[in-house]
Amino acid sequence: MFKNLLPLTLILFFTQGTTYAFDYNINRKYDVTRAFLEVNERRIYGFIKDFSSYRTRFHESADGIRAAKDLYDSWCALTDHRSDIECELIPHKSTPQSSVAIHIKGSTDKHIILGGHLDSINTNSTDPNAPAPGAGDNASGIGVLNELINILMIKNYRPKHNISLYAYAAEEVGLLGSEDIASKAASNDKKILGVLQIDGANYKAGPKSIVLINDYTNYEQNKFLGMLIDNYLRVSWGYDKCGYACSDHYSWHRQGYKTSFPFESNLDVENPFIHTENDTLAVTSFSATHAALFTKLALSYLYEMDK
(Lines of atoms letter the chains of each structure in order from A and count residues from 1; the text may use other names and numbers.)
(Lines give C-alpha, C1' and ligand atoms only; values in the text may rest on other atoms or scores of the structure.)
(Ligands and ions follow the chains in the order given, each with its own letter.)
Protein backbone atom coordinates (compact mmCIF):
# COMPACT_ATOMS: atom_id res chain seq x y z
CA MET A 1 0.00 0.00 0.00
CA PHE A 2 1.26 3.42 -0.97
CA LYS A 3 1.64 5.59 2.15
CA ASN A 4 2.58 9.00 0.79
CA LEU A 5 0.48 11.69 -0.83
CA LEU A 6 0.74 11.85 -4.59
CA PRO A 7 1.70 15.02 -6.45
CA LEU A 8 -1.17 17.47 -6.65
CA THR A 9 -1.42 17.20 -10.43
CA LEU A 10 -2.07 13.48 -10.10
CA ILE A 11 -4.82 14.02 -7.56
CA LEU A 12 -6.77 16.68 -9.41
CA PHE A 13 -6.97 15.78 -13.08
CA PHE A 14 -9.24 12.98 -14.25
CA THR A 15 -9.99 11.60 -17.70
CA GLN A 16 -12.81 9.33 -18.79
CA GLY A 17 -12.25 5.72 -19.81
CA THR A 18 -14.90 3.58 -21.46
CA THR A 19 -17.08 1.90 -18.82
CA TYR A 20 -20.34 0.02 -19.22
CA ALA A 21 -23.47 -0.51 -17.19
CA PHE A 22 -23.40 -3.92 -15.58
CA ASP A 23 -26.21 -6.02 -14.17
CA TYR A 24 -24.80 -6.90 -10.74
CA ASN A 25 -26.76 -10.08 -10.21
CA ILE A 26 -25.42 -13.27 -8.66
CA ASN A 27 -26.31 -16.24 -10.85
CA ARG A 28 -23.21 -18.42 -11.18
CA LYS A 29 -23.31 -20.11 -7.80
CA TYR A 30 -22.62 -23.59 -9.13
CA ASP A 31 -19.49 -22.49 -11.03
CA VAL A 32 -18.22 -20.33 -8.18
CA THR A 33 -18.66 -22.92 -5.44
CA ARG A 34 -17.01 -25.56 -7.61
CA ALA A 35 -14.05 -23.24 -8.20
CA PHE A 36 -13.77 -22.67 -4.44
CA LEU A 37 -12.93 -26.36 -4.02
CA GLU A 38 -9.64 -25.75 -5.84
CA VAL A 39 -8.40 -23.00 -3.49
CA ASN A 40 -5.22 -24.37 -1.90
CA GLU A 41 -3.98 -22.48 1.16
CA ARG A 42 -0.68 -24.38 1.20
CA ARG A 43 -0.01 -23.32 -2.40
CA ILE A 44 -0.80 -19.69 -1.53
CA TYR A 45 1.47 -19.88 1.51
CA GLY A 46 4.28 -21.36 -0.55
CA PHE A 47 4.02 -18.55 -3.08
CA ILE A 48 4.04 -15.82 -0.41
CA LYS A 49 7.03 -17.46 1.26
CA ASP A 50 8.97 -17.59 -2.00
CA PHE A 51 7.99 -14.10 -3.19
CA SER A 52 8.94 -12.54 0.14
CA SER A 53 12.32 -14.30 0.16
CA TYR A 54 13.97 -11.62 -2.01
CA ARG A 55 15.96 -9.21 0.14
CA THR A 56 13.74 -6.51 -1.33
CA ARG A 57 11.43 -5.98 -4.29
CA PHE A 58 12.07 -2.21 -4.30
CA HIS A 59 11.58 -0.96 -7.83
CA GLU A 60 15.13 0.36 -8.33
CA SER A 61 16.94 -2.61 -6.79
CA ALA A 62 18.45 -5.51 -8.71
CA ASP A 63 16.34 -7.88 -6.61
CA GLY A 64 13.17 -5.93 -7.41
CA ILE A 65 13.89 -6.04 -11.12
CA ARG A 66 14.69 -9.76 -10.89
CA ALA A 67 11.52 -10.48 -8.89
CA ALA A 68 9.39 -9.07 -11.72
CA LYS A 69 11.24 -11.16 -14.32
CA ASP A 70 10.96 -14.28 -12.16
CA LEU A 71 7.23 -13.73 -11.74
CA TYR A 72 6.86 -13.32 -15.49
CA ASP A 73 8.69 -16.61 -16.08
CA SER A 74 6.51 -18.35 -13.49
CA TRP A 75 3.23 -17.04 -14.90
CA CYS A 76 4.31 -17.91 -18.43
CA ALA A 77 5.09 -21.46 -17.31
CA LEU A 78 1.64 -21.76 -15.70
CA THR A 79 -0.17 -20.69 -18.88
CA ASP A 80 2.02 -21.63 -21.85
CA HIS A 81 -0.19 -24.62 -22.74
CA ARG A 82 -3.02 -22.23 -23.67
CA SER A 83 -2.88 -20.47 -27.05
CA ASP A 84 -5.55 -17.99 -25.91
CA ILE A 85 -3.34 -16.61 -23.11
CA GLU A 86 -0.65 -13.96 -23.48
CA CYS A 87 2.02 -13.53 -20.81
CA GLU A 88 3.46 -10.00 -20.85
CA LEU A 89 6.44 -8.25 -19.24
CA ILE A 90 5.61 -4.54 -19.40
CA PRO A 91 8.47 -2.00 -19.31
CA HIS A 92 7.94 1.53 -18.01
CA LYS A 93 9.85 4.75 -18.68
CA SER A 94 9.35 5.92 -15.09
CA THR A 95 10.95 2.91 -13.36
CA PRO A 96 13.46 0.17 -14.18
CA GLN A 97 11.04 -2.42 -12.77
CA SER A 98 8.60 -4.01 -15.19
CA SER A 99 4.98 -4.92 -14.53
CA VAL A 100 3.77 -8.43 -15.29
CA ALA A 101 0.45 -9.42 -16.85
CA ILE A 102 -1.57 -12.42 -17.94
CA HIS A 103 -4.23 -11.78 -20.61
CA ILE A 104 -6.89 -14.43 -21.26
CA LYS A 105 -8.75 -13.79 -24.50
CA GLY A 106 -12.53 -13.83 -24.46
CA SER A 107 -15.10 -13.64 -27.23
CA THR A 108 -16.15 -10.00 -26.72
CA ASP A 109 -14.31 -6.66 -26.81
CA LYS A 110 -14.86 -6.03 -23.07
CA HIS A 111 -12.34 -6.51 -20.29
CA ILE A 112 -12.22 -7.45 -16.61
CA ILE A 113 -9.13 -6.34 -14.69
CA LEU A 114 -7.66 -7.74 -11.46
CA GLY A 115 -4.35 -6.53 -10.09
CA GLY A 116 -1.97 -5.93 -7.23
CA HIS A 117 1.52 -4.47 -6.90
CA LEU A 118 4.64 -6.62 -6.92
CA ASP A 119 7.15 -4.18 -5.38
CA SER A 120 8.04 -3.62 -1.73
CA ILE A 121 9.70 -0.85 0.27
CA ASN A 122 11.44 -0.18 3.58
CA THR A 123 10.55 3.37 4.58
CA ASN A 124 12.98 3.28 7.51
CA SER A 125 15.95 3.50 5.13
CA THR A 126 16.99 5.43 2.04
CA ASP A 127 19.04 2.45 0.84
CA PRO A 128 17.25 0.86 -2.14
CA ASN A 129 18.65 -2.49 -1.01
CA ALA A 130 17.38 -2.24 2.56
CA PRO A 131 15.53 -5.41 3.64
CA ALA A 132 11.88 -5.23 2.54
CA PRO A 133 10.37 -8.74 2.32
CA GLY A 134 6.86 -7.36 1.86
CA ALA A 135 5.05 -10.59 2.74
CA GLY A 136 1.85 -8.74 3.55
CA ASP A 137 2.41 -5.72 1.33
CA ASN A 138 2.10 -7.15 -1.21
CA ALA A 139 3.33 -10.69 -1.71
CA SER A 140 -0.06 -11.66 -0.26
CA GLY A 141 -1.95 -9.87 -3.03
CA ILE A 142 0.24 -11.33 -5.76
CA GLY A 143 -0.24 -14.68 -4.04
CA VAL A 144 -4.00 -14.29 -4.50
CA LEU A 145 -3.54 -13.54 -8.21
CA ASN A 146 -1.12 -16.44 -8.58
CA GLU A 147 -3.65 -18.79 -6.98
CA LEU A 148 -6.35 -17.41 -9.23
CA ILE A 149 -4.24 -18.26 -12.30
CA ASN A 150 -3.63 -21.76 -10.94
CA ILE A 151 -7.36 -22.36 -10.46
CA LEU A 152 -8.33 -20.96 -13.85
CA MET A 153 -5.82 -23.34 -15.42
CA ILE A 154 -7.05 -26.31 -13.35
CA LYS A 155 -10.63 -25.54 -14.41
CA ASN A 156 -9.52 -24.86 -18.00
CA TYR A 157 -11.60 -21.71 -17.73
CA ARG A 158 -12.57 -20.10 -21.04
CA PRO A 159 -13.94 -16.62 -20.38
CA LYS A 160 -16.64 -14.73 -22.21
CA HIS A 161 -14.88 -11.40 -21.73
CA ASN A 162 -11.17 -10.67 -21.86
CA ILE A 163 -9.52 -11.09 -18.46
CA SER A 164 -6.26 -9.41 -17.46
CA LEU A 165 -4.34 -10.00 -14.24
CA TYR A 166 -1.64 -7.42 -13.48
CA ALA A 167 1.28 -7.40 -11.05
CA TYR A 168 2.09 -3.69 -11.07
CA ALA A 169 5.59 -2.27 -10.76
CA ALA A 170 6.62 0.58 -8.46
CA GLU A 171 3.35 1.16 -6.59
CA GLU A 172 5.17 2.17 -3.43
CA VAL A 173 6.77 5.24 -5.03
CA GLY A 174 3.69 6.73 -6.69
CA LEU A 175 1.66 4.04 -8.49
CA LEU A 176 4.03 4.24 -11.44
CA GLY A 177 3.26 0.92 -13.11
CA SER A 178 -0.51 1.05 -12.80
CA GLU A 179 -0.60 4.71 -13.80
CA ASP A 180 1.15 3.87 -17.06
CA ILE A 181 -1.05 0.82 -17.75
CA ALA A 182 -4.35 2.53 -16.91
CA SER A 183 -3.57 5.67 -18.91
CA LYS A 184 -2.69 3.57 -21.97
CA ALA A 185 -5.94 1.61 -21.57
CA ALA A 186 -7.90 4.87 -21.57
CA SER A 187 -5.93 6.21 -24.55
CA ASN A 188 -6.83 3.05 -26.46
CA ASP A 189 -10.49 3.38 -25.38
CA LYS A 190 -10.38 -0.04 -23.75
CA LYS A 191 -13.86 -1.19 -22.76
CA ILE A 192 -13.56 -2.24 -19.12
CA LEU A 193 -16.41 -3.69 -17.08
CA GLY A 194 -14.61 -3.41 -13.76
CA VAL A 195 -11.29 -3.35 -11.91
CA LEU A 196 -10.44 -5.15 -8.66
CA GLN A 197 -7.34 -4.25 -6.62
CA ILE A 198 -5.74 -6.77 -4.24
CA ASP A 199 -3.21 -5.04 -1.96
CA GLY A 200 -2.93 -6.47 1.55
CA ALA A 201 -4.80 -9.76 1.84
CA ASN A 202 -3.36 -11.88 4.64
CA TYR A 203 -3.44 -9.86 7.90
CA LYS A 204 -6.61 -10.28 9.95
CA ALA A 205 -7.20 -7.73 12.71
CA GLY A 206 -10.33 -6.21 14.17
CA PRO A 207 -13.92 -7.39 13.80
CA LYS A 208 -14.15 -7.13 9.99
CA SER A 209 -12.70 -9.85 7.79
CA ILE A 210 -12.90 -7.69 4.65
CA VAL A 211 -13.02 -3.91 4.45
CA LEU A 212 -14.04 -2.13 1.24
CA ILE A 213 -12.21 1.13 0.66
CA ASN A 214 -14.91 3.58 -0.35
CA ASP A 215 -12.92 6.58 -1.60
CA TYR A 216 -11.65 6.62 -5.18
CA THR A 217 -13.73 3.52 -5.85
CA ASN A 218 -17.12 2.83 -7.43
CA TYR A 219 -20.23 2.78 -5.22
CA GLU A 220 -22.19 0.26 -7.32
CA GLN A 221 -19.31 -2.17 -7.70
CA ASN A 222 -18.56 -1.93 -3.96
CA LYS A 223 -22.18 -2.89 -3.22
CA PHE A 224 -21.73 -5.83 -5.56
CA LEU A 225 -18.65 -6.96 -3.63
CA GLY A 226 -20.70 -6.80 -0.46
CA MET A 227 -23.27 -9.07 -2.12
CA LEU A 228 -20.51 -11.49 -3.09
CA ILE A 229 -19.20 -11.57 0.47
CA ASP A 230 -22.67 -12.14 1.92
CA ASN A 231 -23.59 -14.85 -0.58
CA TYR A 232 -20.31 -16.72 -0.93
CA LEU A 233 -17.95 -15.96 1.96
CA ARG A 234 -20.38 -15.15 4.78
CA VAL A 235 -17.87 -13.22 6.87
CA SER A 236 -18.09 -9.82 8.50
CA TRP A 237 -17.29 -6.84 6.31
CA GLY A 238 -17.58 -3.07 6.25
CA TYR A 239 -16.27 0.15 4.73
CA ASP A 240 -13.31 2.40 5.42
CA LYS A 241 -11.45 5.12 3.56
CA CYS A 242 -7.80 5.90 2.93
CA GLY A 243 -8.28 9.63 2.48
CA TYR A 244 -5.72 9.66 -0.32
CA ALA A 245 -4.66 7.67 -3.39
CA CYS A 246 -3.46 4.70 -1.35
CA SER A 247 -3.13 1.96 -3.98
CA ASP A 248 -3.29 1.12 -7.67
CA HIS A 249 -7.09 1.26 -7.85
CA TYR A 250 -6.63 5.04 -7.94
CA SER A 251 -4.82 4.86 -11.29
CA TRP A 252 -7.88 3.23 -12.87
CA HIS A 253 -10.36 5.43 -11.01
CA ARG A 254 -8.48 8.48 -12.27
CA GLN A 255 -9.11 7.28 -15.83
CA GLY A 256 -12.84 6.97 -15.17
CA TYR A 257 -13.05 3.18 -14.72
CA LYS A 258 -15.09 1.35 -12.08
CA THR A 259 -12.76 0.15 -9.36
CA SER A 260 -12.94 -1.59 -5.99
CA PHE A 261 -10.31 -2.16 -3.33
CA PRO A 262 -11.14 -4.80 -0.69
CA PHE A 263 -8.62 -4.62 2.16
CA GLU A 264 -7.59 -7.06 4.88
CA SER A 265 -8.58 -4.92 7.90
CA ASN A 266 -9.73 -1.51 9.03
CA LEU A 267 -6.92 0.97 8.53
CA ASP A 268 -6.69 1.85 12.22
CA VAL A 269 -5.65 -1.74 12.97
CA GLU A 270 -3.72 -2.52 9.79
CA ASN A 271 -0.52 -4.54 9.78
CA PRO A 272 1.97 -2.39 11.77
CA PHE A 273 4.96 -3.98 10.08
CA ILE A 274 4.31 -3.02 6.45
CA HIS A 275 7.14 -1.08 4.81
CA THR A 276 9.66 -2.53 7.28
CA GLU A 277 12.08 -5.46 7.38
CA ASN A 278 9.59 -7.20 9.69
CA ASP A 279 6.78 -7.60 7.15
CA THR A 280 7.18 -11.37 7.06
CA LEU A 281 4.93 -14.41 7.30
CA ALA A 282 5.62 -14.46 11.03
CA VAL A 283 3.18 -11.54 11.33
CA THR A 284 0.37 -13.85 10.17
CA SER A 285 1.55 -16.83 12.27
CA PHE A 286 2.92 -18.52 9.16
CA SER A 287 -0.55 -18.89 7.71
CA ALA A 288 -2.26 -17.93 4.45
CA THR A 289 -5.82 -18.39 5.71
CA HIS A 290 -6.85 -14.79 5.12
CA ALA A 291 -5.30 -14.76 1.65
CA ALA A 292 -7.33 -17.89 0.82
CA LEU A 293 -10.47 -15.93 1.75
CA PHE A 294 -9.43 -13.11 -0.60
CA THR A 295 -8.79 -15.68 -3.33
CA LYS A 296 -12.41 -16.78 -3.00
CA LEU A 297 -13.56 -13.16 -3.22
CA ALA A 298 -11.47 -12.64 -6.37
CA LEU A 299 -12.84 -15.87 -7.87
CA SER A 300 -16.43 -14.90 -7.18
CA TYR A 301 -15.82 -11.42 -8.63
CA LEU A 302 -14.28 -12.83 -11.81
CA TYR A 303 -16.96 -15.47 -12.39
CA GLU A 304 -19.91 -13.20 -11.65
CA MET A 305 -18.52 -10.38 -13.79
CA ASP A 306 -17.75 -12.70 -16.69
CA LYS A 307 -21.25 -13.10 -18.10
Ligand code: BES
Second form
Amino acid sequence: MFKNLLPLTLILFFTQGTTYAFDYNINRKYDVTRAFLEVNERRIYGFIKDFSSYRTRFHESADGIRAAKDLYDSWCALTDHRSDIECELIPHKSTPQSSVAIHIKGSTDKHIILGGHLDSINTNSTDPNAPAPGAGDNASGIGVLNELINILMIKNYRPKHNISLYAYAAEEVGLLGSEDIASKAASNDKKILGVLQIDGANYKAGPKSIVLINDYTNYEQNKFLGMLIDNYLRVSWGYDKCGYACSDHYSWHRQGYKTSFPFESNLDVENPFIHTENDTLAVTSFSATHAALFTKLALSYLYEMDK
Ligand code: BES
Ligand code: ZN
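Got the form predicted alone; any chance of the form predicted together with this ligand too?
What follows is the entire complex, opening with the chain shown before.
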Protein backbone atom coordinates (compact mmCIF):
# COMPACT_ATOMS: atom_id res chain seq x y z
CA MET A 1 0.00 0.00 0.00
CA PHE A 2 2.93 2.41 0.64
CA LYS A 3 3.93 1.96 -2.97
CA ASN A 4 0.73 3.82 -3.90
CA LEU A 5 1.70 6.81 -1.77
CA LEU A 6 4.99 7.34 -3.58
CA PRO A 7 3.66 9.30 -6.59
CA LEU A 8 1.68 11.56 -4.25
CA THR A 9 4.75 12.19 -2.08
CA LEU A 10 6.80 13.01 -5.17
CA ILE A 11 4.16 15.43 -6.45
CA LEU A 12 4.00 17.18 -3.07
CA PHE A 13 7.81 17.29 -2.88
CA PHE A 14 8.23 18.80 -6.32
CA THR A 15 5.48 21.38 -5.99
CA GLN A 16 6.57 22.88 -2.67
CA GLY A 17 8.23 26.28 -2.94
CA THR A 18 11.69 26.83 -1.54
CA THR A 19 11.90 28.82 1.69
CA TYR A 20 14.90 29.47 3.86
CA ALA A 21 15.61 29.44 7.56
CA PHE A 22 15.64 33.14 8.22
CA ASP A 23 17.25 34.75 11.25
CA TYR A 24 14.47 37.17 12.22
CA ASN A 25 16.00 40.15 14.00
CA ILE A 26 15.72 43.92 14.15
CA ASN A 27 18.87 45.86 13.37
CA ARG A 28 17.99 48.50 10.76
CA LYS A 29 16.39 51.02 13.11
CA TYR A 30 18.18 53.98 11.58
CA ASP A 31 17.05 53.24 7.99
CA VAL A 32 13.52 52.28 9.02
CA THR A 33 12.87 55.38 11.12
CA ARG A 34 14.31 57.57 8.35
CA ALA A 35 12.00 55.91 5.82
CA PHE A 36 9.01 56.43 8.16
CA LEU A 37 9.48 60.20 7.77
CA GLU A 38 8.47 59.86 4.12
CA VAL A 39 5.08 58.20 4.78
CA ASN A 40 2.56 60.68 3.38
CA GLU A 41 -1.00 60.10 4.56
CA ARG A 42 -2.44 62.60 2.05
CA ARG A 43 -0.80 60.77 -0.83
CA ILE A 44 -2.24 57.44 0.43
CA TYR A 45 -5.65 59.09 0.76
CA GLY A 46 -5.41 60.47 -2.78
CA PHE A 47 -4.54 57.04 -4.14
CA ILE A 48 -7.45 55.31 -2.35
CA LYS A 49 -9.81 58.06 -3.57
CA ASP A 50 -8.73 57.60 -7.20
CA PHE A 51 -8.61 53.81 -7.11
CA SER A 52 -12.06 53.56 -5.49
CA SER A 53 -13.61 55.88 -8.07
CA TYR A 54 -13.88 53.23 -10.79
CA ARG A 55 -17.50 52.11 -10.82
CA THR A 56 -16.18 48.62 -10.03
CA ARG A 57 -12.92 46.71 -10.21
CA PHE A 58 -14.76 43.41 -10.67
CA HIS A 59 -12.53 41.04 -12.63
CA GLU A 60 -14.96 40.49 -15.51
CA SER A 61 -15.98 44.13 -15.99
CA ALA A 62 -14.46 46.55 -18.51
CA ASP A 63 -13.78 48.97 -15.62
CA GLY A 64 -12.00 46.28 -13.62
CA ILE A 65 -9.80 45.36 -16.58
CA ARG A 66 -9.04 49.07 -17.17
CA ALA A 67 -8.24 49.64 -13.46
CA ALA A 68 -5.49 47.00 -13.65
CA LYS A 69 -4.02 48.55 -16.83
CA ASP A 70 -4.12 52.05 -15.31
CA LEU A 71 -2.34 50.79 -12.19
CA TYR A 72 0.31 49.19 -14.40
CA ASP A 73 0.82 52.50 -16.25
CA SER A 74 1.14 54.46 -13.05
CA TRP A 75 3.54 51.97 -11.38
CA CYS A 76 5.66 51.97 -14.56
CA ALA A 77 5.74 55.78 -14.52
CA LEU A 78 6.80 55.85 -10.86
CA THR A 79 9.73 53.49 -11.48
CA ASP A 80 10.64 54.39 -15.07
CA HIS A 81 13.89 56.18 -14.13
CA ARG A 82 15.31 53.00 -12.56
CA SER A 83 16.90 50.44 -14.91
CA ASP A 84 16.95 47.89 -12.06
CA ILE A 85 13.15 47.91 -11.86
CA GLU A 86 10.75 46.06 -14.14
CA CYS A 87 7.03 46.76 -14.17
CA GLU A 88 4.83 43.92 -15.36
CA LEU A 89 1.24 43.37 -16.50
CA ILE A 90 0.55 39.68 -15.88
CA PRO A 91 -2.25 38.07 -17.92
CA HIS A 92 -4.02 34.99 -16.59
CA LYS A 93 -5.87 32.12 -18.27
CA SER A 94 -8.42 32.02 -15.45
CA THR A 95 -9.65 35.66 -15.66
CA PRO A 96 -9.70 38.53 -18.18
CA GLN A 97 -8.21 40.83 -15.52
CA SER A 98 -4.41 41.06 -15.32
CA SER A 99 -2.30 41.27 -12.19
CA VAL A 100 0.28 44.05 -11.89
CA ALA A 101 3.79 43.86 -10.43
CA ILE A 102 6.98 45.75 -9.98
CA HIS A 103 10.24 43.87 -9.49
CA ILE A 104 13.31 45.54 -7.98
CA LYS A 105 16.46 43.60 -8.77
CA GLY A 106 18.74 42.62 -5.93
CA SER A 107 22.17 41.02 -5.95
CA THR A 108 21.17 37.56 -4.62
CA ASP A 109 18.84 34.85 -5.95
CA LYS A 110 16.38 35.33 -3.07
CA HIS A 111 13.04 37.15 -3.19
CA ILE A 112 10.86 39.12 -0.77
CA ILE A 113 7.22 39.51 -1.80
CA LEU A 114 4.50 41.92 -0.75
CA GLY A 115 1.04 41.89 -2.29
CA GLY A 116 -2.65 42.65 -2.15
CA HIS A 117 -5.60 42.26 -4.49
CA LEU A 118 -6.63 44.98 -6.90
CA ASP A 119 -10.14 43.73 -7.72
CA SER A 120 -13.42 44.44 -5.94
CA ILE A 121 -16.86 42.83 -5.82
CA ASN A 122 -20.48 43.62 -4.99
CA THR A 123 -21.90 40.42 -3.52
CA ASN A 124 -25.45 41.83 -3.46
CA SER A 125 -25.69 41.62 -7.24
CA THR A 126 -24.87 39.23 -10.06
CA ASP A 127 -24.34 42.13 -12.48
CA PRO A 128 -20.60 42.42 -13.22
CA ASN A 129 -21.10 46.21 -13.50
CA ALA A 130 -22.81 46.62 -10.12
CA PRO A 131 -21.12 49.41 -8.15
CA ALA A 132 -18.19 48.11 -6.10
CA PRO A 133 -15.86 50.96 -5.05
CA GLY A 134 -13.85 48.66 -2.75
CA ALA A 135 -12.15 51.54 -0.92
CA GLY A 136 -11.41 49.37 2.09
CA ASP A 137 -11.36 46.05 0.25
CA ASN A 138 -8.81 46.54 -1.14
CA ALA A 139 -7.93 49.97 -2.54
CA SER A 140 -6.51 50.51 0.97
CA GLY A 141 -4.03 47.64 0.58
CA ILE A 142 -3.00 48.71 -2.92
CA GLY A 143 -2.66 52.24 -1.47
CA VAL A 144 -0.15 50.85 1.04
CA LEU A 145 1.85 49.16 -1.75
CA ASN A 146 1.66 52.31 -3.88
CA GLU A 147 2.99 54.37 -0.97
CA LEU A 148 5.79 51.85 -0.47
CA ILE A 149 6.84 52.34 -4.10
CA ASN A 150 6.78 56.13 -3.68
CA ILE A 151 8.97 55.92 -0.58
CA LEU A 152 11.44 53.42 -2.07
CA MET A 153 11.84 55.80 -5.04
CA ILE A 154 12.30 58.86 -2.78
CA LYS A 155 14.95 56.97 -0.77
CA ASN A 156 16.49 55.61 -3.98
CA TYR A 157 16.42 52.23 -2.22
CA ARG A 158 18.74 49.58 -3.70
CA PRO A 159 17.80 46.21 -2.21
CA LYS A 160 20.08 43.30 -1.40
CA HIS A 161 17.45 40.70 -2.32
CA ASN A 162 14.94 40.86 -5.17
CA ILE A 163 11.77 42.66 -4.08
CA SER A 164 8.42 42.12 -5.81
CA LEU A 165 5.22 44.03 -5.13
CA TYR A 166 2.08 42.42 -6.57
CA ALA A 167 -1.43 43.75 -7.13
CA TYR A 168 -3.31 40.50 -7.71
CA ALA A 169 -6.25 40.13 -10.09
CA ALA A 170 -9.53 38.38 -9.26
CA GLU A 171 -9.03 37.56 -5.59
CA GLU A 172 -12.72 38.06 -4.83
CA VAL A 173 -13.79 35.15 -7.01
CA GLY A 174 -11.32 32.57 -5.67
CA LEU A 175 -7.76 33.98 -5.41
CA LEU A 176 -7.28 33.52 -9.18
CA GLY A 177 -4.37 35.94 -9.82
CA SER A 178 -2.31 34.98 -6.78
CA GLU A 179 -2.94 31.27 -7.35
CA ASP A 180 -1.44 31.56 -10.85
CA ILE A 181 1.53 33.67 -9.66
CA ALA A 182 2.35 31.54 -6.59
CA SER A 183 2.08 28.23 -8.44
CA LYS A 184 4.38 29.49 -11.21
CA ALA A 185 6.89 30.71 -8.58
CA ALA A 186 6.87 27.25 -6.99
CA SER A 187 7.28 25.41 -10.29
CA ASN A 188 10.25 27.69 -11.12
CA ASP A 189 11.61 26.85 -7.66
CA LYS A 190 11.78 30.52 -6.76
CA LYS A 191 13.64 31.10 -3.49
CA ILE A 192 11.39 33.26 -1.36
CA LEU A 193 12.39 34.56 2.08
CA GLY A 194 8.89 35.69 2.98
CA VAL A 195 5.53 36.92 1.71
CA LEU A 196 3.35 39.67 3.20
CA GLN A 197 -0.33 40.10 2.30
CA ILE A 198 -2.05 43.49 2.67
CA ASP A 199 -5.85 43.19 2.31
CA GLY A 200 -7.86 45.59 4.47
CA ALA A 201 -5.62 48.30 5.91
CA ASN A 202 -7.69 51.40 6.63
CA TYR A 203 -10.62 50.46 8.89
CA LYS A 204 -9.83 50.80 12.59
CA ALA A 205 -12.26 49.21 15.02
CA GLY A 206 -11.97 47.59 18.42
CA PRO A 207 -9.03 47.64 20.81
CA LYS A 208 -6.42 46.11 18.46
CA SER A 209 -4.77 48.28 15.81
CA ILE A 210 -3.29 45.31 13.96
CA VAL A 211 -4.49 41.70 13.96
CA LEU A 212 -2.27 38.92 12.63
CA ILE A 213 -4.23 36.19 10.89
CA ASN A 214 -2.83 32.96 12.27
CA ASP A 215 -4.36 30.34 10.00
CA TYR A 216 -2.65 29.46 6.70
CA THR A 217 0.24 31.73 7.69
CA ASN A 218 3.72 31.15 9.12
CA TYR A 219 4.11 31.05 12.91
CA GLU A 220 7.71 32.32 13.02
CA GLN A 221 7.17 35.13 10.56
CA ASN A 222 4.01 36.16 12.43
CA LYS A 223 6.07 36.39 15.65
CA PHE A 224 8.54 38.58 13.74
CA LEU A 225 5.70 40.90 12.67
CA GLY A 226 4.73 41.16 16.34
CA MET A 227 8.33 42.20 17.09
CA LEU A 228 8.21 44.79 14.30
CA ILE A 229 4.97 46.26 15.71
CA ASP A 230 6.39 46.41 19.27
CA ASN A 231 9.66 47.97 18.13
CA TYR A 232 8.51 50.38 15.44
CA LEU A 233 4.79 51.10 15.83
CA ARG A 234 4.04 50.59 19.54
CA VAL A 235 0.33 49.95 19.02
CA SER A 236 -1.84 47.14 20.43
CA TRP A 237 -2.01 43.99 18.35
CA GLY A 238 -3.27 40.44 18.54
CA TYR A 239 -4.11 37.31 16.59
CA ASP A 240 -7.29 36.14 14.89
CA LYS A 241 -8.40 33.49 12.38
CA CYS A 242 -10.37 33.61 9.15
CA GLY A 243 -11.14 29.90 9.37
CA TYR A 244 -10.92 29.51 5.59
CA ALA A 245 -8.79 30.63 2.61
CA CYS A 246 -9.86 34.26 3.01
CA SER A 247 -7.16 36.04 0.97
CA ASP A 248 -4.12 35.69 -1.29
CA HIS A 249 -1.75 34.67 1.53
CA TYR A 250 -3.38 31.23 1.14
CA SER A 251 -2.10 30.87 -2.44
CA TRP A 252 1.50 31.26 -1.20
CA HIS A 253 0.96 29.16 1.90
CA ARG A 254 -0.43 26.36 -0.27
CA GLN A 255 2.83 26.34 -2.24
CA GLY A 256 4.86 25.97 0.96
CA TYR A 257 6.02 29.58 1.28
CA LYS A 258 6.16 31.58 4.52
CA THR A 259 3.42 34.14 4.54
CA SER A 260 1.73 36.57 6.97
CA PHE A 261 -1.47 38.57 6.78
CA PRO A 262 -1.72 41.57 9.14
CA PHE A 263 -5.36 42.73 9.12
CA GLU A 264 -6.98 46.07 10.03
CA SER A 265 -9.20 44.84 12.90
CA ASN A 266 -10.47 41.78 14.71
CA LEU A 267 -12.93 39.85 12.54
CA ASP A 268 -15.89 40.26 14.91
CA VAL A 269 -15.73 44.04 14.33
CA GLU A 270 -14.66 43.99 10.67
CA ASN A 271 -15.78 46.66 8.19
CA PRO A 272 -19.49 45.84 7.57
CA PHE A 273 -19.52 47.64 4.20
CA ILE A 274 -17.04 45.46 2.29
CA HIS A 275 -18.43 43.84 -0.87
CA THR A 276 -21.18 46.50 -1.10
CA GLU A 277 -21.66 49.73 -3.00
CA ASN A 278 -20.97 51.53 0.31
CA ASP A 279 -17.33 50.45 0.72
CA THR A 280 -16.14 54.03 0.26
CA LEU A 281 -13.77 56.43 2.01
CA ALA A 282 -16.78 57.80 3.94
CA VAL A 283 -16.64 54.61 6.07
CA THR A 284 -13.22 55.69 7.38
CA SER A 285 -14.29 59.36 7.78
CA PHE A 286 -12.28 60.36 4.71
CA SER A 287 -9.04 59.48 6.45
CA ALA A 288 -6.08 57.23 5.62
CA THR A 289 -4.50 57.21 9.09
CA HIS A 290 -4.77 53.46 9.58
CA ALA A 291 -3.35 52.78 6.10
CA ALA A 292 -0.38 55.03 7.00
CA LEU A 293 0.27 52.75 10.01
CA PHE A 294 0.11 49.68 7.74
CA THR A 295 2.55 51.38 5.34
CA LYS A 296 5.00 51.67 8.25
CA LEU A 297 4.52 47.99 9.08
CA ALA A 298 5.15 47.00 5.45
CA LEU A 299 8.21 49.29 5.28
CA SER A 300 9.72 47.84 8.45
CA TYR A 301 9.04 44.30 7.16
CA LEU A 302 10.73 45.06 3.85
CA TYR A 303 13.83 46.67 5.39
CA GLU A 304 14.29 44.11 8.17
CA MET A 305 13.86 41.15 5.78
CA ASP A 306 16.21 42.64 3.19
CA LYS A 307 19.57 41.79 4.73
N1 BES B 1 -10.65 41.00 2.24
C2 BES B 1 -11.48 39.83 2.16
C3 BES B 1 -11.16 38.80 3.21
C4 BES B 1 -11.40 39.21 4.64
C5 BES B 1 -12.60 39.77 5.02
C6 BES B 1 -10.44 38.94 5.57
C7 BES B 1 -12.78 40.12 6.34
C8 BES B 1 -10.64 39.26 6.88
C9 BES B 1 -11.81 39.85 7.26
C10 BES B 1 -11.30 39.17 0.81
O11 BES B 1 -11.18 40.10 -0.24
C12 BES B 1 -12.47 38.29 0.53
O13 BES B 1 -13.57 38.74 0.49
N14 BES B 1 -12.22 37.00 0.36
C15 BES B 1 -13.24 36.04 0.06
C16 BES B 1 -12.64 34.67 -0.17
C17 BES B 1 -12.29 34.39 -1.62
C18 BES B 1 -11.61 33.05 -1.73
C19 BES B 1 -13.52 34.44 -2.53
C20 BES B 1 -14.20 35.91 1.22
O21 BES B 1 -13.78 36.08 2.38
O22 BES B 1 -15.37 35.58 0.98
ZN1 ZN C 1 -10.09 41.72 0.19
